[in-house]
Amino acid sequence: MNKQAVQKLKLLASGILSRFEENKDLFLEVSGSCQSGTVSYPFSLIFDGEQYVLTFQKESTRGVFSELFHSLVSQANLYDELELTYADRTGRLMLRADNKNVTTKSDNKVAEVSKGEEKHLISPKAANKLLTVLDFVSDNGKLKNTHVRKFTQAEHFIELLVPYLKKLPSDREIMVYDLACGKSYLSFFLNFYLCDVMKRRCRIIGVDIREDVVEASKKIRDELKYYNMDFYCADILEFAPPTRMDVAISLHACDVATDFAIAAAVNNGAQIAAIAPCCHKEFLPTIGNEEMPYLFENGIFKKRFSDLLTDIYRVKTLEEHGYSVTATEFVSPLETPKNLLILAEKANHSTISNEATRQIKQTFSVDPILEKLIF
């Protein structure tokens, strides 16, 4: 290859080394091979999960991106053509050199929902192997029966939650909490949504008490090779972010872990913050209303009154700190009965009075913990 292409391919290249730099946590690898004569070398850069692996010419070695990119490009001149594909979860980059010209191809597809699967914002087809890590499909490629329910509950989820992500600065990486993570599988579909279809860099950080569901995920983010996931065993109140929280999201966090996860948000600054509450029980052993008694005489309607009283705290406490908020089912009750999902987004304005949540606690004769929890 003559020195005017190589210098060009050098130039390209570095551009590939930029957008690495950018999209590391991304990155699924390099491939292609240079050609000699009518004799082909193929090559691979990948990451194994602890280092970075050229295999060319029958040889690996093991090193630093940078270093192993350079010199697989810096060969090019003994060859008469080069092929070369950067691939990333945001898309792929074709590069082909020989001695006529450089050309370079962007191939960013987006991972479409296919005919057949309209009903889905997640293609079950495109998220095959998410799904099967997740153990959410059988053997024939199909949603399994048992966990249908679940992802008709991330899908919706995620549906009103992307109007909100859309607002974000688009020129950096999203930073999103899943506090009370469970067993992350909601951090996982908004993983692939927000790289594999909305093409944006992201951060994905899931906290949770429980030891086991978080090396439980951990596993999954390694066999799926999503790097740009981290979890923590933690209390959700003395983790320390190490990020800004652009995103705080919560799904069913059992009790009063649902306030521990509003509290997180609202005392880190999150942007938005996405709840979709569990059971309720702190306000049904002191719930009452010596003018109203006939609220409290039937037990069922007892607990879906303290139930509903919960969630508008919840939701005037939000606004008293900032946020404007709305409240709607994500998913039908058929799916399940705990179908509420409190949207926040931080407003212009900086705080509202707190004459709401104050008549609350007096009239009913409540002490809620959010009131405690937030600096």
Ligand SMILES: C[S@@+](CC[C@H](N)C(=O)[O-])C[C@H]1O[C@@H](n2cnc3c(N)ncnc32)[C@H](O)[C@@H]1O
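The term rigid core refers to the most C-alpha atoms you can superpose between the two forms while keeping them within 1.5 Å. Positions refer to the first chain, counted from 1. These numbers come from a predicted model, not from an experiment. First, how it differs from the form predicted together with this ligand.
Comparing the forms between these two forms on their rigid core, the Cα displacement of S332 stays under 2 Å.
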Contents of the next structure:
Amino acid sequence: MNKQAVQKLKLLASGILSRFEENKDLFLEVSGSCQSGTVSYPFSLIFDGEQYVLTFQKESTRGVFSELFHSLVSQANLYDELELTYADRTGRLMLRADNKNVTTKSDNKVAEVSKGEEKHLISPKAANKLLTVLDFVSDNGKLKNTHVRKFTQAEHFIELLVPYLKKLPSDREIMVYDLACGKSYLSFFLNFYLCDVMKRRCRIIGVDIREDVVEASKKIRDELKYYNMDFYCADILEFAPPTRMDVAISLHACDVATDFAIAAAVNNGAQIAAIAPCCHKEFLPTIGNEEMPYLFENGIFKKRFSDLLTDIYRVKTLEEHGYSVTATEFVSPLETPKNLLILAEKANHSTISNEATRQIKQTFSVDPILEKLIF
Ligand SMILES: C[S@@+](CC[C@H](N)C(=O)[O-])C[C@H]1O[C@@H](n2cnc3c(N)ncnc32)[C@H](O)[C@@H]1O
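Can you give me the structure for the form predicted together with this ligand, which would complement the form predicted on its own we have just seen?
Everything in the complex follows now, all chains and molecules, and the chain you saw is the first one.
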């Protein structure tokens, strides 16, 4: 290849290097070949979980990505032609160079759902590796009956969240925190949807108080090579997020842990909070009203009223802190009775009066922990 072509190639290669620096954790591989006459010399540059490995001319070299990539590109002058594909989870960039031309082409089309899978937001076919590692599919690639419910919950949760995610600035990583992540299957699906389907850069951080589920999540992350995900063993109450929090998600955080998640979202200025509450225990021991004692005569009504009031209090608290809030059933109550999704988006208006929460506390003799957690 002549000097001019090599120079142009190096310029375009420096663009690839910047893309790598920005999307390091989403990197998949560099592959291609150098041609000399009719002979082709394939190469690949991958991350093996610990180091980058360049394989070229039957030799493997380990080291830093930028140095290996440089050494590959700087050998181009020895060949007639070079074809290289840089792939990360948000798309591919193809580079072709010979004496006549140096060209690039990118392919970051939003993934299409294949025929027969239209009812899915996440195509089980496209997400086969993810579903296999999560143990959601059997050998024939079909969702296991035992896991359909969890998959549907995650899909519907994400489906309702996506319109909000689309409004976030597209020029920076979306920072998502999954509070009380458990084994993090919701986070793994969201990560797949954001990166592999929406082609958006994101970082997802899961937090859970149980060490075993955090370790299990890390193992799955490593197996999937989802290096843009991290997990912390911590109480949400005490957890200090290492980065900005754009989005807080929480699926079935036990009892008041849901309030811890809401407080973490508000205190850390999350733009979006998507919270599906779990069991409710907090209001039941004290709830009552002297003027309307009949509301609480029946044990089931008392329990249901107390659960409902807890969630109304949560919604009103979010509104009082400047969020615009909707509450919807994200799956059928036949799937799970814990099917409420509170979706809150930071609105432009400033905080509003705390009249609603004050009234709830006074009228029904409850003393919500959430009030004490937000500062
Ligand atoms: C019902 S599981 C839900 C897990 C996961 N979100 C899911 O939907 O599969 C509730 C999780 O909340 C976690 N948890 C409860 N209290 C917590 C707290 N204070 N801080 C962090 N995690 C908590 C538990 O360890 C458990 O993993």
